[in-house]
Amino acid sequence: MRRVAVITAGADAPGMNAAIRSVARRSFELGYDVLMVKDGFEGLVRGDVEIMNKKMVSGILPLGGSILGSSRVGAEYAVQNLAKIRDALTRNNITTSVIIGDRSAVAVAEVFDANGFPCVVIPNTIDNDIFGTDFSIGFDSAITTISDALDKLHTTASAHHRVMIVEVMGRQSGWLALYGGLAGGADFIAIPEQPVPIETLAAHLKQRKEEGKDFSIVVVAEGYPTGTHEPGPAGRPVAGYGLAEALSSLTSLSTRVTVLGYLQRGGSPTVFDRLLATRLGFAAIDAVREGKSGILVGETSQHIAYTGLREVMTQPHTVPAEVIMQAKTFY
């Protein structure tokens, strides 16, 4: 008899409910028990495991967050808890953990692997910064988001003749600047696999405004170097300040900046995300009926891939450059 448990686990991402939902559904099918773990790794250490019914998936698939709850941990941290770990994956005769969320919650997965307790992974990020799969589950509806905002934002920027900065998630990836960017008729995107100096940006900016070009839109990573602005909040540095600052000693131009933060996270998932969580939650199942472990299950050219977890850690995942390149005839 299989026993699953299901974590979410890192931050939350559109879609979580949407693979917990598949993962269940496909479990029931094949007579495995499953078991919710509340709040991520932390509620695993506190032994918070409840079993999980049909109903409680019911109605779900729409649902952004998490119903189960996140927490955002290391690898450190599971080390640090390893006997309490166990202790809870012993006492609930867990035979397997699936495993939902981000870079950390594979991290953690490596540990569990590590010592011996199967898990499987399904990747769950707006970032899409994870090895071993085309698209992250979250995506999809964080890039949605961002070029919703720069269409709202193209409004008022016209109006006041102005160069608006947007800054997006995406950590040290441009995933998120390059493909919101060009979804939303982005000026200029900015993003760490390829910088380029100031002194480049801002003669971008000054030869639209003498082609009669009156206002513009540039979409930057947060982990675009600028160099020019003091780290914000958890030590990250403010890419959009750091631009605005260093644009304004460069130009005469009147800047003003959008740090869409949170809102990227939030909200119910998109058809695409709906379905590739729906796919990945029923692999990761199937995966566990084979008895795979120490995997994440990723889609590559719309096949399901498996692959291991030291390989998705030390393998970046980064935006190609023919895509960069193709991006560049638009701004």
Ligand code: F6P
Contents of the next structure:
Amino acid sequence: MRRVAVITAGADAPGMNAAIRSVARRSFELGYDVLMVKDGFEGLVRGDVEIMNKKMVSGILPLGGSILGSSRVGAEYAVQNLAKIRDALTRNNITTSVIIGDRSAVAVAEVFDANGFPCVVIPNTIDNDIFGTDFSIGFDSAITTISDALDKLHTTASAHHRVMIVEVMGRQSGWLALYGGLAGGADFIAIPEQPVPIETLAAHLKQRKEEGKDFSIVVVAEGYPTGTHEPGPAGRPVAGYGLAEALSSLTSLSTRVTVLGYLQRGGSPTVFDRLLATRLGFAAIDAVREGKSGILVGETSQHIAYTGLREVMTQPHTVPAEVIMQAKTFY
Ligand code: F6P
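For comparison with the form predicted on its own, please write out the form predicted together with the ligand.
Let's see the whole complex now, leading with the same chain.
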């Protein structure tokens, strides 16, 4: 009898619940027991595990966040708590763990795999920085939030003839800034993959003004190296303010900063993320049925793909160069 544990780990993102629902429904269809682990790996270490029934996943498809709760821990935490993890898995007769999460979750899954704890990972992060899948669950929802925010910021930037600098998330990747900025019609997109001298940005904005464009929207990824600012509260990056400060020393343009922050992690998942989550949840249980373990299930070129966890952790998932090039047409 297969008993599948469902764990949501690392940063939450819209679509997590859709994935939980799909994992559970496919498992029930195959006659597997499903156990829900509360609060990610911290909950597993606490032994906070309970049986899941069909009713528990009813109505959760459109919900943001995770009905299970999540936590972000790293591989070291798993190694330090290996005995408690093994105890929780054994006591609950868990045969496989399906882990829905970000890169930190993949790192812990590697520890599971190295210690003989079967696991399958479903990529879920707004950062979209996971190798082995074209898109991670949550990315499309986050760029939709960014695009909507840029639409709203256009009107106030235009009314006051300002440069509105919008800082978005993404850790060290520029996926959110590039795709969200493109969708929202940004006039400049600053991504860590291709940092440019601040003078270039200043010249670009001045030229826009000379051409009669009386406002600009600049999207900057939080990982963009502005070099002028120490990390902000709770160690959060301050790329937006760093860029504004650097620009103020080079131009007389009026600038304001908007940090979208955790709005990008909230809300109901888009249709794309609901469908991606449903497909990957189903694929994860099919991988379990095939006896697979130590893999991430992803979707590449619209086909389900299995990738070994070591490869996922070591291969970068970089922003496509052709998209960077195409974006430059618009700024
Ligand atoms: O990994 C997703 C993410 O939102 C990043 O884009 C962001 O830098 C980070 O999580 C914030 O981490 P926390 O939720 O722990 O503050």
